[in-house]
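Only one chain is shown below, in structure tokens, and it's the form predicted on its own.
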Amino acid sequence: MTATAAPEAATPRLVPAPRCTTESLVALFELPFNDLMFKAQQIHRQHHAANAVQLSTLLSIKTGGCSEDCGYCSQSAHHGEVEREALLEVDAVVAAAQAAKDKGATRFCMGAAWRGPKDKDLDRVTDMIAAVKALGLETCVTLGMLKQGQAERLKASGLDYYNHNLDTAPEFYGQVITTHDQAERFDTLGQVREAGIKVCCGGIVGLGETRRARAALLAELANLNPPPESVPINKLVPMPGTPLENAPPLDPFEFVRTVAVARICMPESLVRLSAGRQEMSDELQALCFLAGANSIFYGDKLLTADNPEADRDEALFARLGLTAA
């Protein structure tokens, strides 16, 4: 009798380790604002520098025709309004990548409109990584939910960081996805961590969630064994055309509340203001930093959102007394 090979096991969701509960960042949340801020602050200065800000650059290597539905996005084929680009070659993305080294970027992250890489892209991939990295620039890249050895193939190219984010909390999911859920996320970032890539992975804001689903959303982020290394925090841009074009704005001053949260459940974890910047004021953006907001996109487009000019971080960072790290 011949044997039969078992099944092939599917990837482990991550297992939580009991950091926080919902309830206990609902409390934070609930703090007077200048308390809120002061716990946020005293955990900051625990961890890292007080005033230094980690740059990275984003860069669209494919843009626009996702097959997914996700209702904050323009690139999706299902109501995206973004005019559809192949994937960039090579040496267009060294060039940027040199470019934002340059202007003083770190870390150089590449998101390509996918649900997923196909292994012929994963090819040319895999060289724009290696490029990259050649540069003396950290990588990163989200290219959506990945198959079984695309992750290890990622880490032997040389990529540092996946970005792969929750995006809301877990009961919220289903009213701005519905082409997939969110356990598909967390087999992603299993085979990450499973591949020794460092994970990025936060979430978007003022989707019109409640505050409990903002605190559901970094409690399973600081849930996750070990809590991401990055954890971008996204405000939500309406792009026109999308079904959330027009969500109502979510107040700044729940907006610091978050990031404040994010920082005293996620202590050692880079929190990035990412989307949304280039509608945040000078002093709002002063309140994240204070908050506890240690790393920024840095450049004049995130994929397909406009973002600050470099010019106006160096303005703003020379007026808070902020270095670049």
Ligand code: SAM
Second form
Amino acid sequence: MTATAAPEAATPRLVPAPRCTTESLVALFELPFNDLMFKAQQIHRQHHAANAVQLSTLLSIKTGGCSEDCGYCSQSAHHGEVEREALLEVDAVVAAAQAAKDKGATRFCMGAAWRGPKDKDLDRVTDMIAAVKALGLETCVTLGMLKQGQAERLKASGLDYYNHNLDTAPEFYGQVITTHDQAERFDTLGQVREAGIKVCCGGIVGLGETRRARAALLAELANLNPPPESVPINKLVPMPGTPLENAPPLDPFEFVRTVAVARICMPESLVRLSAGRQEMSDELQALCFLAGANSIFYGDKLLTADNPEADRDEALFARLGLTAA
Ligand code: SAM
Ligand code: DTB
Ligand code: SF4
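Requested next: the structure of the form predicted in complex with this ligand (the form predicted on its own having been shown above).
Now the complete complex, all chains and molecules, led by this one.
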């Protein structure tokens, strides 16, 4: 009798594989700073060009009035103080994307303050994606949680990346956000992967979380299967009116350690030094690049918060011998 091999089960995607544990990442955090930096730099050079930094430009396409209560966010209807703005027209978005391209950005990321998009909203957003893609830019959107079928529509319009962060450790999540939970975020990430869109997923630190919580967040990210192609590490920008407006600032070396541990546990991902650069010295940013950050948001605005002027970044790149990629 000839045995017929059982058909191989489809490899489950986004099922956490026990590749790294919170404990193993806490151990990295606890290394002497020089040892951690050396390890991160070694891994960085095995997987990436040593001196290249990718440039993404952000645009808020719908601002404020969000139903969610994320404690750090200026755009929450619960506490945000930013001026609300309806969904932008496609032409305005294309003009901003062209300007970003002219300045040297290679990826254009459009963000909306929604719990998630309505199908009707997606009509215009998919037009934006197609038009930005036609300029020769990589496209990224961050629109909140998706419903069945929406990821496929985004993919069909030419979307390269979907940004959707896990934001903070599962055990801390409920202290910062009560209107949704992390399981809902995983669900959207699964839909994005299934649709064949690349995943941009990271988090935010400086919320008053412990080092262990930072390690737990990074373990969750690294154990996504596969890990996110792009990992934004945001440092809290304290926004007026938000519950975290007066959060005690994170030790800058702890921030650098977070970047280094992200680089080590996600060797192939782009690690983006995201929100918070405006408040950082050039020297601190240089340490972040040394720790393995190889992408930034480029342009004087994030979504509602300030970001360094392009001139300052150009001068920083020249001082450090970095090249834009
Ligand atoms: N509403 C969508 C969502 O929450 O996924 C997309 C936009 S939301 C503003 C994108 C990310 O920005 C959040 O996941 C969070 O990590 C980051 N963020 C928001 N406010 C911030 C702040 N004040 N400082 C640093 N990062 C922040
Ligand atoms: C991400 O992780 N950081 C960006 C992007 N994804 C959309 C947003 C940062 C927002 C910073 C606060 C603000 O501009 O309101
Ligand atoms: Fe809304 Fe996103 Fe801000 Fe949360 S982070 S309040 S979901 S815009």
